[in-house]
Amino acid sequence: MDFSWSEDQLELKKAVIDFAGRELNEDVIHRDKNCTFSMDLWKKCAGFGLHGLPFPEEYNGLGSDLLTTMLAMEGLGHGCKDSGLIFSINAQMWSVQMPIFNYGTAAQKSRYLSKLCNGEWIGAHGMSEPDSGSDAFSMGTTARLDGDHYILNGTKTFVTNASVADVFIVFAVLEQRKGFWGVTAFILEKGFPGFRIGKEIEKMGLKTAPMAELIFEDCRVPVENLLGKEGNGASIFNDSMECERGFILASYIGSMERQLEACLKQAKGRKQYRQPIGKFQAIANKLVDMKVRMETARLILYKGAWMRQTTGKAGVDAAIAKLYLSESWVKSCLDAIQIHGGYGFTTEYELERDMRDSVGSTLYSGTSEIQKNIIAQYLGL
């Protein structure tokens, strides 16, 4: 394994953050009370061409490895202070573009990955149910054939994008007694005969990634929407999966160093009893044990996307970047807010809002247990 960079990939990471920084965070904390996602903010990133790092130049990526997106996406993280939004483009980078790229056929991909890529459209991932939880094939939604459409008919829930979403990969049965070997995939679109956006969900973080409820009511699906082939929606489902959980927190390092970095800042410059506070044992300790995370989670990370390149698979590094990184980041947002006493939790210094985003990455793309339980398969137990 090597992870060192060239001058190239190391270029595209500061182009990432000074644009993310010059252009992502107007307004932030007014966007994050509001819960306002950004069409604006939406289209300057798929411009730059974040969208569509990974995907070839044809529909409209920009042909990179899976290294280079993790860099480019640690520096997205270092620039953006807007979870939501960087969370609302992993979303849809990992669970609607990649699984239509791997398994669609050449006219889904030409119709919808070159839109997504571009930012015309925004796409959503429907998985999960009101009664399913972390049991993710168990599932209420069915279809069955109907000459040349496909009848689906169930609810679906915590669907990132889905309140502006304009395409939607949705997992259904089509024979219930199959159960795991029944799921399938289909595409839908935004004004299918018998879709609706249900409620929106408020959420104690990532307030500016909206999400909401799914509902098929008889809705008709034409049969070349079908992804991949019937019964193969599992197999589909879990590779994306992999990807997503092995690859969403990649702009989680960049946040922490952004993070390290303002805390330095604070525990040299703010002084108690006549010295900096950063002298204190107490203080130091908090800023090496971050250090000592961020670096530990770069390195998970790096090696689960060199593995995903050069093998194909990534499962249990995937599932160890996912642990690791997400009880990392909660452990240094808190880190943070103590270093920062009562600044720390307060709206203005914005550390608050990094601690509620936290929160929410040690449970979606599967839950902290769920990881260990992925890791506990692949050691034999």
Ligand SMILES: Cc1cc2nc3c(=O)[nH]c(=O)nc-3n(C[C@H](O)[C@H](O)[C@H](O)COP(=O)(O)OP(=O)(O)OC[C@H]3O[C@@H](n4cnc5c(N)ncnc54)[C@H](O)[C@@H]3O)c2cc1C
Given for the second form:
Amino acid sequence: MDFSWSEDQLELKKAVIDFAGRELNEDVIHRDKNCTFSMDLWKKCAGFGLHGLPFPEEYNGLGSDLLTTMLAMEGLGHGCKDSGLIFSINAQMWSVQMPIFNYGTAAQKSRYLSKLCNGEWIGAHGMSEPDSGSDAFSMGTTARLDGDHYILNGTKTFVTNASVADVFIVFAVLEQRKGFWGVTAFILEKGFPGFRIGKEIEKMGLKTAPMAELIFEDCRVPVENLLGKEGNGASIFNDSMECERGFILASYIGSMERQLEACLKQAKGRKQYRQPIGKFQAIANKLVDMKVRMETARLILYKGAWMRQTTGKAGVDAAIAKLYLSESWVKSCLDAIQIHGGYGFTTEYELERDMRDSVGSTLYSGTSEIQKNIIAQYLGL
Amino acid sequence: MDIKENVKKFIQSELVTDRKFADLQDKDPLISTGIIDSLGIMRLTAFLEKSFAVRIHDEEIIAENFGTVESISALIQKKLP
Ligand SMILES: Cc1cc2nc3c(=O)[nH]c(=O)nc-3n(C[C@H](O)[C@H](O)[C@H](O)COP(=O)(O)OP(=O)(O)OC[C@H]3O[C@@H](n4cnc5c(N)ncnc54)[C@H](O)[C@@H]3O)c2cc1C
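Form predicted on its own already given; the form predicted in complex with the named molecule follows:
Every component of the complex follows; first up is the chain already shown.
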């Protein structure tokens, strides 16, 4: 394994940190309070090239390799304090753009990928349903072929970006072939007959990333909008899940680093009992834990990306990365609040928002319990 | 051991939990019987890739290729030099 970075890669990371710090943080407390998604910031990020990082230039991408993409996304987390915006971008990148890139036809790629990379369109991914979450393949949404269209019926829930999206990857099961082997992926566009967005879902954190239900009532999807083959949806989902697990949390390495810097400043500057609080071992140990978690999480992230880049599969490393990064991010947020005392509990210090935002990471893209199941399976259990 | 026997042995020892499938035949259905489910397919493809040094692409993970020991063996056979 070789994780040494070139000058160009490090410059890109620095450029992302500078851009994010300068352009993306204004008004974030207010946007969080009002659950506002910012189209303006979305377009700025796309304009910088973030949405297209790992995709070829012919689709308006930057053509970066996976490790470079990880480094740039890390920079985004360091510079940008709006975890909701970061999550919206990542959700689209790994669960919409990546499957279209990997499984789409040339026509699908040129119609959808190009507009997703340049920020013209927004993408969402609909798998979870009211009655099927972790057990995703037990879904109830059905598809049946009717001439040159598929007819979809059912409901998806917890769909990130739903209310602002133009393009949706939706999974349904073929009526004649239920279960895992009938799962099929489709690309839907806003406005397809029989397709509507349900109510906006309020949540604890990531409030600047919209979330809503998708409702299909005899929704008509042209056959050319099939993604992959009939019955191939489960493998497409598994592969896009591997990407989500492995890479969706890259930005939180940067966020943890930013948090650690703020905590070090506080630990050195804040005095109690006539000495900096960092001199108390109880506080120093928290900072040490934050540092150790961040560095180990970073190595696991890079290893997963390196595995996928070199072998095509991240395998168990993707599940380990998802589990460890998400749990570390939550712990880091709690430590940061504790180190800041009462100030850490206030909205102004922006640590309580990080904490609320962090909890979702142990749920989306497979809960921590499901990651442990995957790792156990790799151990032959 | 030939491909079919290897595949059958793995399925019988690792994926079959119900005794009634102990005597698995080449044409016995593996999907409708639930022998290969969403977790089983991951283990089976990992086994096939390792044992036969082949790559199974996501597009190939469909019922037509994994419905019986015979169809799995045919898929592997096609990939071997
Ligand atoms: C912020 C956020 C964004 C999301 N975005 C999307 C999106 O864009 N698209 C989409 O389709 N979905 C999305 N989801 C949904 C997410 O994928 C599901 O919430 C997740 O898969 C868990 O499903 P569930 O909520 O139904 O919980 P359940 O599956 O009902 O699980 C409830 C509890 O039981 C545990 N559990 C379940 N099965 C097992 C098991 N076999 N072993 C051990 N424990 C188990 C779980 O770990 C959990 O603790 C999002 C969720 C969140 C929080």
